[in-house]
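Quick heads-up: it's one chain on its own, the form predicted alone, in structure tokens.
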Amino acid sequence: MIDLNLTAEQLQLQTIARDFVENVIKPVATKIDESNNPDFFPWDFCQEVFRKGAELGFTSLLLPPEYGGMARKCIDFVLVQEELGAGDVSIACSYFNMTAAMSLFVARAGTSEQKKRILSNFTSGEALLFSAAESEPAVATSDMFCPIPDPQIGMKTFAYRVSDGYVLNGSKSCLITNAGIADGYFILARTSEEKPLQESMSMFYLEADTPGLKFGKRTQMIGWKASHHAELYLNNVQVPKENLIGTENQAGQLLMLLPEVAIGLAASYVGLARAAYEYALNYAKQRVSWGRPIIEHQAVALKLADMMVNTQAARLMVWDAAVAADTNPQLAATVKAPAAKTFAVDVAIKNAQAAVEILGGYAVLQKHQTGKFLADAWIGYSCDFTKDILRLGIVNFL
């Protein structure tokens, strides 16, 4: 028999996320998205939020304990990541998601030596945040995912071999989570110029201030107005061949074994989607028409009984896409994490478009947080791959 109870420790678990949400992350949310200054730098005000986060265990729950991990299921993880995005969603996947996702791909895929190396921040208390390019300006992305055997196709950033390591060279998109400010960077490169790219991608761990690594301006986006992206250049960048994470050529099947990035997204989107709709639940409660709260009307209350169950199916299928992260990594990485990510991330933009329509005509004013749902929806459209590239990557393991 199914049980969807939460236990009495997840239940503690998500009250501590949803209260470090109400204290920490909104006011400091609401601070960022009231700025019109182009140049406000975001991650002067979210970095306190970060730390405080870590301290939380926000970025450590899924390591194991001699990492400084909980070692909890992702079940757990997706709880916190779902309170988190109700709270702001730039906030949950660019700084929690990315670094506990990237962290566990380290426990994973590292050597004894670069778990110990990288991770020694979990155990010292030390909060690191972490960034991973991959998309370059002039490539599709999509590519990773193009099943013709050309190496012509795909990333150029290149990874050279030499005597005690490699030398990169290369650029990455202005998309690039964390470019600037993060501590570490995991960077896709190719190691093969004579295989395609499925078979010629590696990963490297790089410091912040290794020589030869460089980033552009903070890139400005329509929505997600806390995090950081920016270009990320390589310039002659010396690597150990201690900083190769897995073997050359591998970064591809490594990828496989990170269900956990997609899963945290579509969590995050969960909690998007949430917040949309008790934002305009509330909203329908107390304004009036025809001498009566708007919720009153059957086009308002069908609006708001769809955000409901959009939103509960929406976590149900991120839920179940957790338990296959811990029980079947392979499904989880091929067919579930996908399809939850894209489901999540659909109901998100339906609430946040429901949610500005149910507010009507004051939808429009900053004031209130229609505009910003859907802005910070829209993204996610893209983010982590875009809904059609991962319904294609779905159908080849049905």
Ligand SMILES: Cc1cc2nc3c(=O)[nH]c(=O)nc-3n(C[C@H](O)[C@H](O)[C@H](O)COP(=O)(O)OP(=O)(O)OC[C@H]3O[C@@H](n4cnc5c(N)ncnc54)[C@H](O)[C@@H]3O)c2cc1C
The other form holds:
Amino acid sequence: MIDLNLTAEQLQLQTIARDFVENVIKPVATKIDESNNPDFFPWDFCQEVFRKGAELGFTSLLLPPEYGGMARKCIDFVLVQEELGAGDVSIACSYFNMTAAMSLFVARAGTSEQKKRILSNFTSGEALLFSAAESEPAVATSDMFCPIPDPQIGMKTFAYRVSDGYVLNGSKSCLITNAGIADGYFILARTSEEKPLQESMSMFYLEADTPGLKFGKRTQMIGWKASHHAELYLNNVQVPKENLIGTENQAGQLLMLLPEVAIGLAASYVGLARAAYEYALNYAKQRVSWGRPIIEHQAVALKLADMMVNTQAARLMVWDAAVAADTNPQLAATVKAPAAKTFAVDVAIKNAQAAVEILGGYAVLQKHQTGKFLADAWIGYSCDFTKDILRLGIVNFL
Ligand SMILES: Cc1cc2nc3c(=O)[nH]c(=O)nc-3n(C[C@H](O)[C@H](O)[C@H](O)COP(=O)(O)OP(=O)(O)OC[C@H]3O[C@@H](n4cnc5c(N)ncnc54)[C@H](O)[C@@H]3O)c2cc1C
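Right, the form predicted alone is done, so what does the form predicted in complex with this ligand look like?
What follows is the entire complex, opening with the chain shown before.
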């Protein structure tokens, strides 16, 4: 039997996340959104948000108890991510989703020594901030999905074998989330020149102070104002073989077993879709035209009804993907997670646009949330692969 009712424990988790958004995320996000200074450094403010959220378990919900985790189901993770996304989607995705997903990656693919070393902080209720770098400035990231077995196609960062490890050289794009502020970096590099991309990628873990690892200036983006992105450079970086996660050339297959990245992003975007809907609903109840609140005009009412219906449809897709992540990870990774992510982002974009329409001319004022919703929603379109590339990927498994 399918039961979509949340348990008392899940409702409590939702309340904890909702309170955290009101008391911790929103005040910081507002301060960041109101700053027009391009040199603003959001991590100065978000560090404390991340620390408090980690203490509440938001980064370790899915980890096994031996690494300080709660071994909760993926559905619990998405309940939290939706709440965080409703507060600020850049904080939800950049800090919490990234760390939760990459720590899970170590728990699943790491050796026992790596788990102990990399996840040790999580056992004391702290969390390391993680970053994962694959995209490169001169290479289309969509090449990750390229079926043509030509070794020339795809990323150029290379890891050469030396006696006791590897030497990494290359550079990663200005869109690398948390580059320059993270404690730990997961770097995708090629370990074979003869094999095609999917058969030649390996994953390396680097600590922030590794010699030869450098970062560019913070990238200025149209939205996600609370996040930090920058280029990442690898200049003769010496990496011990103990920092190779999984088997050489197998990183592509390992990442396939991490649907939680896309599911967490999708849940965060359901949060954004919901926030845009609630903002517009509230406005429509108060704004009066032709002698009545604008919600009483059918043209406005229908928009609001669509926003609510689409948000609920996206939420159910995310929940479906979350259940699959625990029961059929392969199906979740190949079909359900990318489907949920593309759908949730689409709904967030549609709701953000409808909110702009419902607020009329006032939608363009910075004091309203509408511009932020719109920019943040569109960023979801290409973050962690574009909508088109994800759909082309899904088709291979239908
Ligand atoms: C907010 C944000 C955070 C990010 N964080 C990270 C991160 O932490 N780490 C990281 O490594 N990367 C990160 N990225 C990069 C992200 O993964 C890429 O930007 C994304 O995958 C798109 O790749 P691209 O920009 O190279 O576009 P391209 O691959 O150059 O594609 C350009 C356009 O062409 C289309 N296209 C390309 N190939 C095909 C094809 N075969 N068929 C049909 N259409 C095609 C695409 O859909 C797109 O519309 C982030 C991006 C954003 C926006």
